[in-house]
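Here you get one chain, nothing else, as structure tokens; it is the form predicted alone.
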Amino acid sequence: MGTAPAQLFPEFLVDTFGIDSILGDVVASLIGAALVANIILAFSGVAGPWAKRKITAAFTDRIAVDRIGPYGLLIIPAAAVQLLAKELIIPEGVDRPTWDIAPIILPASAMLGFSVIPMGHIGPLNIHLADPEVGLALVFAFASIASVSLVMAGYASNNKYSLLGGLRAVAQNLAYEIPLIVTAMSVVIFAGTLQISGVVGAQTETLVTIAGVSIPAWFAFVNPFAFVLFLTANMAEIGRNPFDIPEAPTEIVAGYQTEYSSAYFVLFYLGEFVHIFLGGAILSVVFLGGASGPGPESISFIWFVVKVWGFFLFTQWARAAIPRVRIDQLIEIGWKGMLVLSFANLVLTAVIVGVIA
């Protein structure tokens, strides 16, 4: 059995403050979401100009931002003012507002996969704006409309190059997103429910103990094969390499995104890191415990960090590492391998739990 879920964060206000009405828990809320937005808008704020130069100067043998300020960390605050002192081109032709609003879809939902994400304790705080029952189908229906985003943006731009990556991405994703589902629903099948604090709870259990070692029962320990299926499927998902097929600099320039300039190419650029750290919560939350770690659950919250910091740590490794595959063999590793191997997975899954249930 899990732990019972902690007070939510708007909860904690409105108990704290005591101001128990419609108004408060609506002002509670903000403040919550507004904590987690400012969270995620700094980790990506650090990852994409400083730290993701620095990991792959690091993996290719090269200095990288080391002039500007303490360790280069001056480029972060330089380099959003470079960006957006740029000017917004607006090429002929383009598709209005169609063209405008994809660049804000593509934060836009993979903050809202944050709502449901319970990211730690900091003291008292539990960070968690909310926990649906169907919280886990929630987080997927949220980042999935990310893909809505970069198909606008290569139908709207009237380039050829941009159309070629908005029709890759909703084959990626059509390839993609069916194994990572059937995947998380062999995970499921182990906690009993979708509801994210159970999952996360289902995992706070001993799966054995080594010379007086506990090692946790986190599913990515109980299942290793679906955890290396979800971690393949959830690269392809944040388009990562092997996987970074819908921008492809070497082959369609930078495929959805080649129209945007200024503070619309910023908000891409943004878009594609939050959702980097998404794809880790939902890592972390489905096979790695969640925020749980040594130590008391005040500081979990430090755990959150450090999984989800590794998760961004192996894409960039990925990035160094791994060559791209052709689009076709993108297709067919889809769709001839990880799904026979996921719906694999899951029945294997249903069978082993039915007959020890």
Second form
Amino acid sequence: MGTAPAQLFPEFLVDTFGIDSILGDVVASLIGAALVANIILAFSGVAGPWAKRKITAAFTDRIAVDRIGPYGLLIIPAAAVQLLAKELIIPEGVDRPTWDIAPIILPASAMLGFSVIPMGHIGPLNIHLADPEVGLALVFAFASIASVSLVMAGYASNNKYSLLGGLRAVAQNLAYEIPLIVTAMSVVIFAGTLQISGVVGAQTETLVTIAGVSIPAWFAFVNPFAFVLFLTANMAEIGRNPFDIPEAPTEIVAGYQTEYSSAYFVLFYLGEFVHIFLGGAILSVVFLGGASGPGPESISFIWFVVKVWGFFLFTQWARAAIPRVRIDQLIEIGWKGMLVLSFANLVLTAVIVGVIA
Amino acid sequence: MSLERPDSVDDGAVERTPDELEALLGDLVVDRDDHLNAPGFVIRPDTVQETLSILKEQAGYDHLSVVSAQEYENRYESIYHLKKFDDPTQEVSVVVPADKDNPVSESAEPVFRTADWHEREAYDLIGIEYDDHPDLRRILLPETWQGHPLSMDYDKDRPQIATLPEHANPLQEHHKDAESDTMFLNIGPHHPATHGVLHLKTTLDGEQVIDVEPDIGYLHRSEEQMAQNGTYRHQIMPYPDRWDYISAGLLNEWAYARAAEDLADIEVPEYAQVIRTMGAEMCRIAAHMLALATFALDINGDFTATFMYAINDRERVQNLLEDLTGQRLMFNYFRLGGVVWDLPEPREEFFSKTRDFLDQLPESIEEYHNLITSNEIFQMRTIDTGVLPPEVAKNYGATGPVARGSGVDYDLRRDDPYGYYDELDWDVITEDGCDNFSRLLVRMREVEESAKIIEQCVDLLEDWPEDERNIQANVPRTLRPDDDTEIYRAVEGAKGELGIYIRADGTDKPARFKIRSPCFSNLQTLPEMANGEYIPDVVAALGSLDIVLGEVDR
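Follow the form predicted alone with the form predicted together with the partner chain, if you could.
Shown next: the complete complex, the earlier chain at its head.
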């Protein structure tokens, strides 16, 4: 393990303000959670109504929003008002409590995942809420709650397209979560710990130095094969092209979210964007050295933002360029291809690490 | 239903004179009723299957283009327009009169699968009943409609009630019971993948489609009736633009122009034919670009870049068409005997714009190949899905890129030449894959052939002597073709064989105006391609058929 982990954000608050009591811990944690949540919500707020449009437009030879505000940026508040002001249509025959809870679970589960993600430093602040020893397992557990939400929405909507979308979501998540986690475990073998600060810390050493430029030992460089596997499984996990089959607008209208409107629709979309960012965050923690990057540690938050948004950009690029696979092909790729490869990777990594160590 | 072709006594290529055909049919022929395009044999209404089988199996007439039906003062009549896929200039019409009081005629469906929908339409609009038809229901109008709109005693003022019943699962009576393992799903009429208002009654077993039935008629606008109310000279020409409205307007106008010009014996000046050919091929490029764009949408999902790229290219050709005709979609550019005006001035500017477009086109096509056809996932999705074997395609009367994607070498521009096509150097594209991928590839390669045609037309037009630029033949102000002359003429539209049947009654308006829509016949093949496949494949197959509901429903 590299350098000792920096002080977590809530601990920093407790120390700075001298509120060393249970109540103080709770207050400090809540403040920290609010900060992290707001960062993520700001990401999603920018991504959903504005950045996504601009990025897709750039890929497809269009201009997109440019009428309201500079570069069309004021579309963000406009879209927020518009979406929230819309009527919430509740179709006949929906399974009420389930139908209402599903749109809350999706963003909530993705947000929970961020509680253990180290988001780098802003000056002296280390934006990292908690660092439990099972951090990596925890973040995958949180992320996979999302499929429960999709199934609930698909089943409770009393719509056949929603049902198909829900079924597809389950099949897809089952097929890809195992390769995803098995591949992440190969990194754990390197790092020797599930604790996220440990995984990040293991990537701070220098791998090689070429012409004065030192390449850090990010696991993406150490084991690029695992990185590609993980990236692919991650795309399926967050349901983006070529694996956007649970929604598949030209096939099953909008899948599980067909019957949702207004605030519920916003919650679903919010959840999806948070999920993409969580996917980017996991990817950067496990394979891209967390928030590390050139320059002093006090600006490392910028690197975190760059990495997460880079992943977001990647998903949009895939969306503009890559066709969608069929559901049976997806399952086949997952179970027959990725699962075998990820286990091969795990065994091989274990052997190599065992021999070298 | 057997789709295999029985050992034919005749290889079909031999051309028979009308008298030889009459001898072949023997006692089946009760009278002759020749049309301008083909000999017509009148037969009894209970010998339809026998007659058509003989013509199909022994004389090689393997393409039932269309069934046109109409009501006379003293009888009903169904006409089966037969052709050969090998040589569409060999035509024959089988005329089947039916009793005025009890219009029953034998169905041709067991011989030609395509007769299914055509006879349903005749039943729906005219009121002829077909014996032995597997599924004689209304097709364009709602089930509850009263009366037959194109029959003589139809009461326009009668109020009609169209109910909205719940659709039943055709395979299981109670699709809501717990034991049921199939699910009935309405795809459309409003759905992102139906390219308009098409309704697919789909029965699913999990994700697999076990039965799909297209339900059409949502965009039925009585185009045939409207054409029957217009005069030949000017009032009909605007309507064809509205059938296949995916910028294939000039191709549609040509269908009417060709039928009416042959009916009224009008000779079109060569210069006008070259302009027509050029304009029509521009329309074909625009139509195929949209087909490519929407197919990418179906396979890649919304947000795909291919869609916007193809729309951009379509926009360029659309601008050329706008320069040429003054309109972007509803061109109304053709006139009987020519075109409405000459090329835009300055001509050089138009030519150089056209050449710029043609020069840039190969690069675009290359980019589409990079983006979609060479993509492994795309190939995985489209190759060997939506398979339509050539014999099935022929039996359903499929034409255009759909037939050519199944290896049926049938293109009216070459096989039944009109315009200036036979003077130019270009190829008919076929692909043998019979799948979604082949149909896409045929369209992409046809765009290149169209570009070749346009280039040659531009060369010709540039060098055309100024004093010989005759765009319009002398046509009488009012056309009154002779009483009781009938004609069926077809052109190669963007989607396939677009034909018009006209019966003149001596007035300046057609007595019967029947449109043979290629999409109508092509769409009939969807269940053949879709049954047993996954939902995404049905969507892909539908996209690869490239239907336009404006033309299906007319």
